[in-house]
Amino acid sequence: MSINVSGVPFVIGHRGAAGLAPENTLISLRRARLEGAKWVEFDVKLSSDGTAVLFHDDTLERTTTGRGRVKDCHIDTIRKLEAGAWFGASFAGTRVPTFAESIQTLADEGLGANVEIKPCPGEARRTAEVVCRMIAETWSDSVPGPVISSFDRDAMAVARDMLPDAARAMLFSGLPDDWKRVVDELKCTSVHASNRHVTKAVVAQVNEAGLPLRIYTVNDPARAETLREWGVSAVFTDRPDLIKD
């Protein structure tokens, strides 16, 4: 597995290209690449049998025809769900991809990735262990090593211990008072925070600590340019067709 992440660009497609295709699907990853994105971000959690899948919510209803909790649903059932028609009729037939399929798609498309560990409640350590093991064993050397991120500190502790040489980012909404202690404890190499709470002073604070700051989710080109001027290293966007490197 390559760990060179020096080429993380300013624009990262959020959940692929979530404003243009069903989020966290292979077609969304490919659409981001088509729009010029060199990197994408997506969420990974586990099905009931421990298969890593691309999915954001804890429950199935919003983006599929399924019902109930992802962690209670076997991969065989998840694979049969419709995961595209909710976004638009032209996406009917889209399926929830496995993390393994997504790793292969990244290699096929030449995409770097931010892999967000998005565990279901009570599944943080197990989810992180599966994700990190798959990255170590199957990540393609043809693309940059991933940035591994999570809001969950237990998940990030697993990533620290299992992949000590990988790039890791602690995810926050607003930056808490003890953010630096958390980042240092987990040996993170960057900070990710919400566009809703970021200020010029926050950017300066993180940059002064010598860490890249990446901001989610930014869909307005003028806002993206302001953040760039403040010193933000990257933005996650649903619309890589509007915001360019």
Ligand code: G3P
Contents of the next structure:
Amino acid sequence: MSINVSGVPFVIGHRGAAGLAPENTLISLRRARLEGAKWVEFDVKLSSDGTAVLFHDDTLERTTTGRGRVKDCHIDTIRKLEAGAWFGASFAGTRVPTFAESIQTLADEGLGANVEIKPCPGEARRTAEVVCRMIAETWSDSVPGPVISSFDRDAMAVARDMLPDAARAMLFSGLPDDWKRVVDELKCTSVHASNRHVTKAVVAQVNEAGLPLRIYTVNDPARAETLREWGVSAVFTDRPDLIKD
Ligand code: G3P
Ligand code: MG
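Could you give the coordinates for the form predicted together with this ligand, as opposed to the form predicted alone above?
Next comes the full complex, and the chain you just saw is listed first.
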């Protein structure tokens, strides 16, 4: 039996629907919804002026026409970057969205979300503070409250202190030996971990501790089914067209 809380479904679109549209963009969030996903995950970090934007990498090159570090780039510059053409010509003109715009899109689409705090190096506390404040002040009542997650323990400590009642997940690649101590200290309500390292025994261990385990990134429907049978509560997928609730 898997453990599920706060209505989080089995399928969560990863970076929106990263296999079908440019990751971490509004069109990617909408595409996930179009494919039937009820929840999405995306990554949030800060521009040089402290604006929260949806972005995965620390640097601009892979997914935009920009160069250099996101933390050194002003939002006015980021807004002008091309963020869709790298994925496909039909996506040309796509922009990097702000977190504020994304919160509005979630409300418009009726989407729940896992907000991953993905700070640039040295920016963990500031990023978490901005993200948590925006969630507290602007999250729509019309959609479920978010699950807040991060690989960064400082970011999760800020989330614990600023939003003690929110669902919060510690993100790991493989589970470290002291995973339970970390989760307890940060008062996390679930665990997110990589598909690369998960085993049936790991799932059992987390579930026996009374915590839901969600696994990234799963694009193979057969693997998703195996994980579900093991007791995994949800999978993050780039392909919500292939993996269904
Ligand atoms: O939040 C799950 C997953 O997105 C974590 O890895 O690198 O895709 O952000 P990454
Ligand atoms: Mg992520």
